[in-house]
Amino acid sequence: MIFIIIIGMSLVTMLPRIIPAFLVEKIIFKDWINKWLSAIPYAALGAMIFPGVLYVKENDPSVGIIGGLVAIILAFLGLNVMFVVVGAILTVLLITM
């Protein structure tokens, strides 16, 4: 009988997976969309960094806040991800001495 419930939950769970993974494939979305979805990494990655920017230095979110601008500033720069991660690493590191 556990047998039977390990696999009945492992298919629950895989089959939402993987039956998007095998149709995506197929379809042809248009432009737009394509930019809209190569996005969302990016969109998720920020939402999950930006929360922990503001809490840097506690009772202070402006250290975090400086740090965050630079590590923007230095990227659009076209630094290696390294540089802008000590960039602003520094800089939060200056401010708070």
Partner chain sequence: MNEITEDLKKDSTRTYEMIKLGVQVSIPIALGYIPVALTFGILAKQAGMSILELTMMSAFVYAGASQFMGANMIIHSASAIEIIVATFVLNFRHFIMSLSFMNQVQTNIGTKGRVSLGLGLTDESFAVSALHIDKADNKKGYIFFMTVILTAYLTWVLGSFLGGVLGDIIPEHLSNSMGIALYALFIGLLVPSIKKDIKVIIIVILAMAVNYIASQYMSEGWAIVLGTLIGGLSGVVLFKEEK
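Form predicted alone done, so how does the form predicted in complex with the partner chain look?
We keep it simple here and write out only the one chain, dropping partners and molecules.
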């Protein structure tokens, strides 16, 4: 039973990932679609950050908000992503002590 679930899940996660690899050589996109696709990473990042970040700690959105704000500040100062991540972890560690 679990094996069937694993096989089914792997098919439905694999196909959306690899079909575009074939699509992009079969179809020549119009210019506006190319622009749309090149904006997708930023939009995806936005959608993945919010509102998810509010649920970093259950029932206390302030933890995610403060952690996120620290990350924004550190990133704005030009710190390497690694330090942004570690800084945010330490912040959350401290404020949830």
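Just so it is clear, the structure is predicted and the values come from calculations on it, not from any experiment. Just so we're on the same page, rigid core means the largest C-alpha set that superposes within 1.5 Å between forms. Positions refer to the first chain, counted from 1.
A.B. asks: Residue 62: CA shift of at least 2 Å between these two forms after core fit?
C.D. replies: Result for residue 62: no, shift under 2 Å.
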